[in-house]
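Only one chain is shown below, in structure tokens, and it's the form predicted alone.
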Amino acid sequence: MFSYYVKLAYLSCKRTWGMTLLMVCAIGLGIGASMTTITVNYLMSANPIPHKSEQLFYVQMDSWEPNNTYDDNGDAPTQLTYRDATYLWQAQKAKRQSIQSGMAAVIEPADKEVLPFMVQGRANSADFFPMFDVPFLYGSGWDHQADLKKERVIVINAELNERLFGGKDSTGQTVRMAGEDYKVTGVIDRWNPKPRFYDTSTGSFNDVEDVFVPFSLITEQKFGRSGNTNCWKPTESGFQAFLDSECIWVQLWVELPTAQDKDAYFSFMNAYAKEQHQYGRFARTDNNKLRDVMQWLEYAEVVSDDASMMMAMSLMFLLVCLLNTVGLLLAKFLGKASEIGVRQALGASRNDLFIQHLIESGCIGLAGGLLGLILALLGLEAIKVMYGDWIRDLAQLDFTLVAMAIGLAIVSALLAGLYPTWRACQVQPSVQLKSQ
């Protein structure tokens, strides 16, 4: 029965094809624009890492000024003071912890007839390529002990080890950068975690960095530092004055399997900020975080209100579209009285004649669904032009995306179906007989 009502859904639209067109287009230009938008938020706010996302905290802990909060909600500081990151580090109380920030240096190629040029980096601990799954092509990160001992060690991703080794295994070679030799450990495997949540402060959709060193080499002076600095008061001349500041530009993130475990790193940090409050620090000693990535994401804002505030229009523009479909659709199955009450005269009850229009209604949103698919990836390519690299991985289709594209024009037809076609089978018989 069913292919039957298919096959007279192809003939009531083939019969109708101007008004079946101008519905098809109605849907499709309300899909295409919603499924642009709606991919981009989609992939924004999507799990980088769902595996541990649950197990992985970052820590924030409010040293700010005694008279004015961070922010305007009171919240902590997004980021931590050296002292205050280095402390919680080194006091080793979670299962991993790394302590991290953005550096940059200027590599030396071996080959001289090649200029150096300019790479950003990470300074962090060991424990960030276990903590956050990072995949290697050849090698691994380094030992804790690297980090003591400030040995100057080195991960590359794999266009810097095709840029500087031809793509060989580069493990054990050197690295002249910031006029350093670094031993490299390993070499990092496709990765790209979209948002980048390990750092949010320089941009939550940034490339992965081209190298990582050991955290204690920055205080070394090796290389510059990159990233977001905020001071709440002016701090003294100096390197190592600077490190003592409350200036706040180190990020912390902590692996805790479970929820005692959160519970008794939280407390450790209570403990450390009451401790901190008696030597004249930490004004506020109850208003420490430990959020989650997904919390840690939402908390940052990484779907800006901007691309929410695109997506809230174009599901108004869909629905725009779905209402003039219902007048279309009521126009369309209004026209077919007289083949309606005939079919009724024949045998056919109400219901039948219910199925067989959603379903006829159904087949116009398949058609608009795809069509709508066709306008979202035109969409997706020209948000690419227009916003750059930065959005080139968010800016793309998957079977998710595609099945709820197709799902929504169905349904979005279903529904505005549903008025038309209660309206056809009001239709009574024996007036359109006579009328005939």
The other form holds:
Amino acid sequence: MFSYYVKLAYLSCKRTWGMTLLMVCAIGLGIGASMTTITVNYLMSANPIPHKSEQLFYVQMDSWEPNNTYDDNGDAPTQLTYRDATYLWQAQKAKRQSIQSGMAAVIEPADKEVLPFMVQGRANSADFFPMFDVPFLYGSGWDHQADLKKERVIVINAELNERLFGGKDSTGQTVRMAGEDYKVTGVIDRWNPKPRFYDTSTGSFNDVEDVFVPFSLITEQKFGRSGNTNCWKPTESGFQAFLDSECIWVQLWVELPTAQDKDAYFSFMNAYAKEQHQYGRFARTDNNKLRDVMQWLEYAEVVSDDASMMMAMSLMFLLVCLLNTVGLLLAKFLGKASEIGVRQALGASRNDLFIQHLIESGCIGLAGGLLGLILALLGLEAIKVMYGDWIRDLAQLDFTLVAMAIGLAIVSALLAGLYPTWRACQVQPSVQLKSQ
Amino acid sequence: MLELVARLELGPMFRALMRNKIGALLIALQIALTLTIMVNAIFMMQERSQQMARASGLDETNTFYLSNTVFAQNYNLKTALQQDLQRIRQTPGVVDATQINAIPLSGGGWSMGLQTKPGDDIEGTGTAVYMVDEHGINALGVELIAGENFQNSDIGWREEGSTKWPPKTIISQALAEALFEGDWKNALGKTVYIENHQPVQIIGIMKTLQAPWNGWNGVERSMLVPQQLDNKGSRFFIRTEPGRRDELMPLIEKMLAESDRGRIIRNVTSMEQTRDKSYQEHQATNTILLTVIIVLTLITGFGIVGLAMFSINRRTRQIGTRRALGASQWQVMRYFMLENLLISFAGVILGAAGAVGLNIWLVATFSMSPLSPVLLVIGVVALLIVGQLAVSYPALVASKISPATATRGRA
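Mind giving me the form predicted in complex with the partner chain, seeing as the form predicted alone was just shown?
First the chain shown before, then all remaining chains and molecules of the complex.
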């Protein structure tokens, strides 16, 4: 019966091809626009480390000035001062903790023919790699001792390994960076979490850094810091004065596997804040925050306003397209009144007619969905071209999204077809037959 | 008025509409939603276009910059910097050049707070800081509207990690207005305070110089300080004679790179590229919004055509009868056009409410500014016109229906 109805749907659509085309286009455009914006939003707000996002916490301590809060909402600063971050890191109260900041330096290749070049990097502590499940192609990260002893060790990514060592296992080799030799302990395999959740302050959708070095080397001023620095209190001149200052520029992540661990750590942070308050720092001791990965991404507003605004617009757009489809389907089905009358007179039940017309709506929906999918692919390509590099990895359809597009199209079309179908089935056979 | 209503057959038309409520309702809803989206989309585009149209204050078409990153050990930064600048300034076609710590509209820079009285607990007025030498004004191409430029003797060295500020500054007019309650002329010669206590005298005022952050509400506030950076990483900002920028960019890059192997010259970028990149998202969003508006209007228009054609097909006999009873072609056409106008009218009233509602939500959620009523009126008129255009073809078809159909058996 199903294939018969599909055949009937095909014949009916062929007869009123103009209207059908209009409906397919309307659904297609609506689905295309919605899927394009849903894709971008979905990937922007994706969980970059699903299996442990609830165990990783971003530490915020309110070290900001006594008279004004850090932001208008009164929330704690988004980064830590060097002295608070190092204290918390050295205390080692969490299962793992990563202290970190951005850095940049010039690498001089061993081959003198190759020009020196600049790399973006991260100064972090040993726990960074196991905490964030960084995959290694060769070797591994460094250990806690290397942090404490300020060893010149380095982890590089696969591209840099390709560039410097031709892609061979380079563990144990040295890289000359910022005028000094660093020993390679590991090469990171392809790893590009989106959003780049561990540092949202310098572009949440930037690529992962080229190099990673111990954070403790920052005090030795071996390489340049990069990233945002905010100060509320004037500082004295000199690097030591800067480290001692109230400027915020350091990030700290902690791994706390259970709720008890989290509570214990939070108490520890608050106790530290109270202690600092007694020394004349920390005007607000009850404003500290431990946010897990998804809470942090939401707080940091990783999904741009433009993206969510576009999604809202495109869903409304889809609604207009569906209203359009309802209207046209209604016109189409009512136009078939005489045919329906004949079918009823020949013994088709209301149920049969209902299913037949729903199938017709579904077919139009499917066609619209396929068109929408193509349009979404085009839309995503257009977005890549228009918005530039940072959105590259955010404008890709995966299987879930394809299924969603088709599903959305069919469901929308069926919903749109529901009322017209019902109306069509109300036809009185006697009236129709009389007018023949 | 009543007479007019009677003459235009509004009463019977309304009753006819009520018999086909759903079709009319669907069109009205479509028009309402279209208006809601259209007006807000145009409004968002306007906001962005206005932001993009703001002048940066620079001679954008003839300027570019590059980064100079020193990696060699035991490098004499100060001497090398002076030599570099001299070499660049002497290159034929170059108007002027300066070292600078940040680039307008580039997204990254330095900001400080200024206050008119010293003190720890005073909230300063935020401003972008550009460190330049006495060539800064000429190299950037900004216009000095009061006071004077820095002298060579004003320029000091800023060591890495230093927090001391020089005693003179040149500020933008917008910053002067923010500091001195709108009276920018009053700012000249005044002393303001940086880092809460350090006094700085305003020796000049520039017309416009934008900050590095285009989304900042203080983007027009900036200051120049007479300092050169004693850093391993610095930038040179270069202005060329009109039309010679593209030819000089690679030339100067090569000259600097080859003159000294202890550093890397990178990010050679024109100010125009920087502006495009800065507003890339704005531009893209506007293009998308425009596409949405056009497609949406087309869909609504075609929807109206489709439904009107259908309703005319259903009423062929009725129309034929009217024609047979003496109605002119024009009267038939007018009937359908008026019918559409009636439906559209309901739609735009609903849509106007929707547009304001959506705007209120956008204002609350995305901190946009409230909609201007003029735009709403324009949107309403535009959609009424679209409705009339869309229905004119079906109405024309209807008017061509011959009176003879009235007597034929089948519709």
